[in-house]
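This document starts with one chain, in the form predicted alone, laid out as structure tokens.
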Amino acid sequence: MSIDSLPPLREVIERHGLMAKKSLGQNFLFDLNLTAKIARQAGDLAGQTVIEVGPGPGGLTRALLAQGANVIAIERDERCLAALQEIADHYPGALKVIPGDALEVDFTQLANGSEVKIVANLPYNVGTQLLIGWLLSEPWPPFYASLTLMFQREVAERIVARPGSDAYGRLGVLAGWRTDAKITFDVPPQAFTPPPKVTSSVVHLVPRQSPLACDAATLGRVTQAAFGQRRKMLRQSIKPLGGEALLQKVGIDPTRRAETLSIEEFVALANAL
């Protein structure tokens, strides 16, 4: 079943010579039913502004537009721009394509005061970096109403991880502190071209309106130090930030390891720092 009257993605990719580039972290989704399922995880999109990062040939873009969204797409690969222009012509006034690197984009300025949703099959090589930037953005509540993002399954598990689990780390602390995050469904490798070596997962994150009071940048520093040497005791891993003295200030045993601390304890450390 087609979601629109545009040509199949395989045909578009062949016509424009859009073979996925490993250097750009590209893995294309051809199944438009699957891209529509991803878009639906973001909720009702009719009349909503959606920012998409790395649209590639536009499979997810088409699904978002078919559900009534106004899409701002950021694409670094100039080879994809002609294919995206064809989609823009099919949906007049509903798709704006911004050529460039998403890591250099001011997303708050892009939102321009209106509430947006971010929906993306993120390039593997920048996905985590982008997410951390969105989680640490100021002011809070943020410029976005939700994030609906695809990651490698391993990264998705780190985002929703809880204290004490092997996957718990910096991502779990930051995402758990500021958002309600959940994995909505998995996508097998064979759904992509070229197929990655791992399963992917779609994660939906909704910002908490009133997270625990804490300076975001300081919490970022504390978690980076603590999990940067996660096998070591906290008195050693956060030594550059105050070590044992800082831990004693908030009543945390210096011999504990980072993965045993709750989000509340990390916030207390950041506030003490």
Given for the second form:
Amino acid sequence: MSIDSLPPLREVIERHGLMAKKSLGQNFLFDLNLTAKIARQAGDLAGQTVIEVGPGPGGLTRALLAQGANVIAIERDERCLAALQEIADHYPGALKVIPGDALEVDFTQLANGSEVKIVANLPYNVGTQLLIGWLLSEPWPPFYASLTLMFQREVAERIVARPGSDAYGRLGVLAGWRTDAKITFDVPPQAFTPPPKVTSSVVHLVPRQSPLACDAATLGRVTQAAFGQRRKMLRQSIKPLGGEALLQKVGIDPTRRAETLSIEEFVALANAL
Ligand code: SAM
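Alternative state: the form predicted in complex with S-adenosylmethionine, after the form predicted alone:
Starting with the chain above, the whole complex follows.
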């Protein structure tokens, strides 16, 4: 199958000497059916601006462009830039590549007032940090209309986790508070080159227009303290934030553990701080 008459990705990798680097979380996708399927999870992309983190040799980028998106792609590995330039030449004006570290990018500024979707096969080593930054965005509703992101399955489960489950933690509270998050499908290790050790999953998150009112940074601090010591009772884990007195103020039993608190209860705690 060809979506764009560009050379096959394996050939691109060979010609540009793009041996995957573990330190950059590089697990490339070559299957065009799969990259097209990921792009489709983001909905209609015709004329839509998409920000992609970590395009690598450009497999997913090509799928996004083939579906009519204008893509802004941030890539840290300079070795990939020549391969990405070939794609940019094939889609004049539709692909802008920003060399550099996505952790240092001001995404709101990059979006520049237009509604964007974020779609990425994220490097595993910075994926959760990026997601937390997007979830704590201010103002809210945020600069993005949706996030369609590939994570290790275990991380995806934490994003959609509900209270009481082992996977429930800071990610579940922040994602559940501000977005409607769903795992859309799994991707087996052998779909990647090189194959990672574990199964991956695509997660689709849509911002809630009116999440419960709460200061994002404060909720970030409360969840960090509470789940930083998740096996301890809350009166101990959130002691630096007010411990037992704070819990009593909002009627939460201080002997409970973080994983038993609902999102509403975390919001109440943050608002009482
Ligand atoms: N999108 C490609 C695909 O699906 O085949 C590559 C995905 S690979 C899992 C992650 C990509 O993110 C790599 O190209 C890697 O160089 C890039 N990357 C790693 N850390 C980054 C960072 N901090 N900022 C921007 N890109 C990064």
